[in-house]
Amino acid sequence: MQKVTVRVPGSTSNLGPGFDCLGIALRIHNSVTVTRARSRQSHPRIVLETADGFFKQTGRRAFPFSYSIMEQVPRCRGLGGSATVRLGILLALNRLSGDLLHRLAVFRVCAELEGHPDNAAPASFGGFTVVGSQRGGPTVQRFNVSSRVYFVLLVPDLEIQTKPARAILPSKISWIEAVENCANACVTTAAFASQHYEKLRGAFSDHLHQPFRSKLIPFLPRVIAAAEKAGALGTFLSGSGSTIAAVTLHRPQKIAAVMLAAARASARTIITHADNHGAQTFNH
């Protein structure tokens, strides 16, 4: 086998209070194609780091390859774009090497390279994912998400890099706020796991990151308020932003329109559903 294509879903993560733990794969995808090459190729840093991570994990000798990406996931918008690239490269190299690693091991390599697992998990396994922490590495529980659920994405023409978006977060929050975040993350998890989506209403409130990242995205509070007034079950900053995601069972077009109007900024909207398949590998 000389050539492999991996179709990887983008994702929305954190879901408000589930910082670095909760994520959902979306039906927007990047397709990464990797081909064995005869000589060493020039690659961007993210590809080089990912390939090094794979070959170190497997202990196999590195081989040269070329790659290409068909992109549908907006870059630097909090939709897991970097995770799609890393996971696509990892799964393609794994297939070209004879599937040396199982899917959980590939996910763990991807999460380590990303520095956080909340996009790598849904991209790997699809659906709604909850990442836990154990001594052997992160664990994942996943649940299908019904096609009744719409995700309305407001995607501004504003790029947010993850590193500075993390740098503005405080080192401490109050005990009361921490307890409220835990409660809301638990409610969110229970609602998605049970598919009782109406219970999501009010559960996306967060104290860990959204109030501080609104300094980078000043229209965040009014977009959230407008979407929820229009009937969304809840609205939150997707990852570190700048995308704002609303969850609804009804009237997604209306919610998209009010979000765009409330932003009063250059932006576009995407209406989509969850991807319950996760990354898929195709041989050529």
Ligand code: HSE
Second form
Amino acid sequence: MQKVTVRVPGSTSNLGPGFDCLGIALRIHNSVTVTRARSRQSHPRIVLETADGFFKQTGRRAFPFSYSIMEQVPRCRGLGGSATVRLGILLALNRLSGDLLHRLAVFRVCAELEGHPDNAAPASFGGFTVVGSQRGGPTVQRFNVSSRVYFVLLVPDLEIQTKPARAILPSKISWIEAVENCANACVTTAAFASQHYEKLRGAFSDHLHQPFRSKLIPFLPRVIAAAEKAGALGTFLSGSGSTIAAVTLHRPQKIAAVMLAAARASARTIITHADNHGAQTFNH
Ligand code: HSE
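Instead of the form predicted on its own shown above, give the structure for the form predicted in complex with ligand HSE, please.
Shown next: the complete complex, the earlier chain at its head.
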């Protein structure tokens, strides 16, 4: 086999209180095609690092390849774009090498390269994912998300790099705030797992990252307030931003319109659902 395409879903992560552990795959995708080549090609850093990670993990001799990406996931907007690229390259090289690694091992390489696991997990496995940090490497539990649930995404023109958006976070938060975050992350997971979506109301509130990242996205509080007033079950910063995601069972167009109006910034909206499949690999 010489050529492989991997279709990888973008994702929303953190879901408010679930910093670095909760994520949901979305029906917006990047398709990464990798072809064996005769000679070494020049690649951007993200692709080189990822290929190095794969060949190091498998202990196989590196082979040259070319690649292309059909891109639907907005870049640098907190929608897991870099995880789609890394996972696409990893799964394609894995298939071209005869599937040396199983899916969990590929996910772990991707999460390590990303520096956080909460986009790599939904991109790999689809649906709602919870990543645990057990010794021996991160573990993943997943379940499907109903297609009754709409995700309304406000995608500002503003690009945010994850690294500086992590650097502004404090090294400590108060005990009472930590307790509230734990409770909210558990409520969010239980509400999605049981499909008792009304229980999501109020559960997306967070003390770990959103208050600090509002400095980068000053319209975050007013977009959250507007979406929730218009009937959204809850609204949160997607990953490290700049996308703001609302969850609703009804009237997604109306919620998209009020989010856009409240932002008073150049932005677009996407209305989508969860992707319950995760990355899919196709041989040519
Ligand atoms: N959990 C990561 C963060 C996601 O918030 O920094 C990055 O999109």
